[in-house]
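Below you'll find only one chain, the form predicted on its own, shown as structure tokens.
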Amino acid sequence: MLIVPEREIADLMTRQAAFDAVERVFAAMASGDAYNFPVVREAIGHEDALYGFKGGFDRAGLTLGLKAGGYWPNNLEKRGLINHQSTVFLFDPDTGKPSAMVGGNLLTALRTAAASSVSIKHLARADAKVIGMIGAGHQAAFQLRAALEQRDFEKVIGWNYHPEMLPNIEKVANEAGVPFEAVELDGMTEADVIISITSAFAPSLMADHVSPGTHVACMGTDTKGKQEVEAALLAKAGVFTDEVAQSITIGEAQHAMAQGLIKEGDVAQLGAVINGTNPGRTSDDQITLFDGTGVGLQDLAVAASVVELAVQKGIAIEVDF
């Protein structure tokens, strides 16, 4: 079995490699060549932690495995560790033997950013110039770096419930040479692309904050009850997702479904757009929305890529297991 420790990931996995892996696996999901297993996610009754498993099998890439981990909200304050902790385990699909164990913290951040970036590539208007950020936490910086590579953005605007955190994304914009401006939520009407990356249980981005032709990537809702955007926005938009079953149960679509504003058939797989079986955006005035719930296959895809790179560079640790 090969081990790739967390400390090695930053020197192995690039944003482009993460993007390519996620794009491929979305396409495989839509074509029926890859599928996710049911998600297990539980409050463990200790340290206020949420712990769970996401897994799946990619028949096209012969990638089988799971990501184990979750959210420990006291880590940063108590221990100086990031709150999200995870590890990816890969198995040989021919024998079932474990083939690799990979640090999953940075990989999770990169694959989440890659997912919204893939949605921008395939759904945002080609002439998009202003990108809006809702949220300014740890993951927001990864989201913005990846997104800025997909269009020739000329301005970044941002809002966060805690405005003192906005320098986190202003720094990324400055590094990319793109002007940054803090705005109120109604200022998001200026944006051509909006990424929402919060852990909210009540919507902040409302339907009237979004202009015609905007692409919205909702990346924070992955649990029952979470909500970042007003349900009415989904009724106005072409809605796309990574996994339809998750979108309508634990993603943004759960709320629009509950209110009868959309039905399951209104939610399409982003992979179908990648494969060309769904047209995606149909006009410059259409609002498109990507409901990024996060699927196990994303984690497996980037982990498999990092193992391959680690072997090539002689970094992977081999153990007899």
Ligand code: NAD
Contents of the next structure:
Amino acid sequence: MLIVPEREIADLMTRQAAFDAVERVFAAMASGDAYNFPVVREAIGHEDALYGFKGGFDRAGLTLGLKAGGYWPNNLEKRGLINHQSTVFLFDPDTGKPSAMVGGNLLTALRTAAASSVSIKHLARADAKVIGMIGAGHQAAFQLRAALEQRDFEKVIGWNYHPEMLPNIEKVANEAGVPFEAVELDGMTEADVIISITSAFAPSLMADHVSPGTHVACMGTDTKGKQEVEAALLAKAGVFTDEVAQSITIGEAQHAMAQGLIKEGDVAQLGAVINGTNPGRTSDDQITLFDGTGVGLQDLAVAASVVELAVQKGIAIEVDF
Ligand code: NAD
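Next block, the form predicted in complex with nicotinamide-adenine-dinucleotide, ref. the form predicted on its own:
The complete assembly is shown below, putting the previous chain first.
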């Protein structure tokens, strides 16, 4: 069995490798070659922790396994550790033997950023120039860094519920040499692409904050009750997702479904656009919306990719297990 520790991931994994892995597995999900197992998520009654498993099998990529982990809210204050903790375990699909154990913390941010980037590649207008960010926390910086590579963006605009956090994304824009401007929510009408990545339980982005032709990637809502955008926005958008079952139950589409504004059949898989079985954006005026809920197969895909890179560089630790 191979081990790739968390400390090695930053030097091994590239945004391009994460992008390729996620694009491939979304395509495999849409063609029926890959599927996610039911998610387990438990409040364990210790340290206020939420712990769970996300797993799946990709027959095309021959990737089988799970990500185990969750959120320990006291880690940082009590122990100087980050609150999100996860590890990916991969298994040989031919034998069931464990094949790799991989640090999953940084990979989670990279695979989540890769998902919105894949949506921008396939759904945003080719001439998109202004990207709007809603959110400025840990994930937001990864999201913006990856998204800036998808189009020739000339400007970043940003809004955050806690404005004092905006320098987190301004720094990313500066590093990429793209000007940054803080705006009010109604200033988002200037954006051609909007990424929303917050932990909100009430919408910030309203339908009239979004101009025709915009692509919106909603990346924060991954639990029942969370919400980032007004449900009415989904009713007027072409809605795409990583996995329909998650989108309508724990993703952004849960609210539009509950209000009867859309039906399950209105939500399409992004993988189908990648495979060419769904046309994706149908006009320059259409609003497209990607509901990125986060699936286990994304974690397995980037973990398998990083194991490959670790083997190539002679960094993977081999243990007799
Ligand atoms: P973080 O704590 O670093 O940042 C939270 C962000 O949400 C900040 O911008 C904060 O200002 C904003 N926020 C907090 N309360 C708000 C409110 N009431 N209204 C509007 N904005 C508010 O968290 P993070 O690590 O950046 O994660 C952000 C979200 O992304 C979380 O909800 C997390 O569960 C989710 N997430 C999703 C995926 C996925 O695959 N879809 C993967 C990882 C994380």
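Take the two forms, find the largest set of C-alpha atoms that superpose within 1.5 Å, and that set is the rigid core. Positions refer to the first chain, counted from 1. Owing to the predicted nature of the structure, the values given are computational and were not obtained by experimental measurement.
Once both forms are fitted on their core, a CA shift of 2 Å or more is seen for residue 46 between the two forms.
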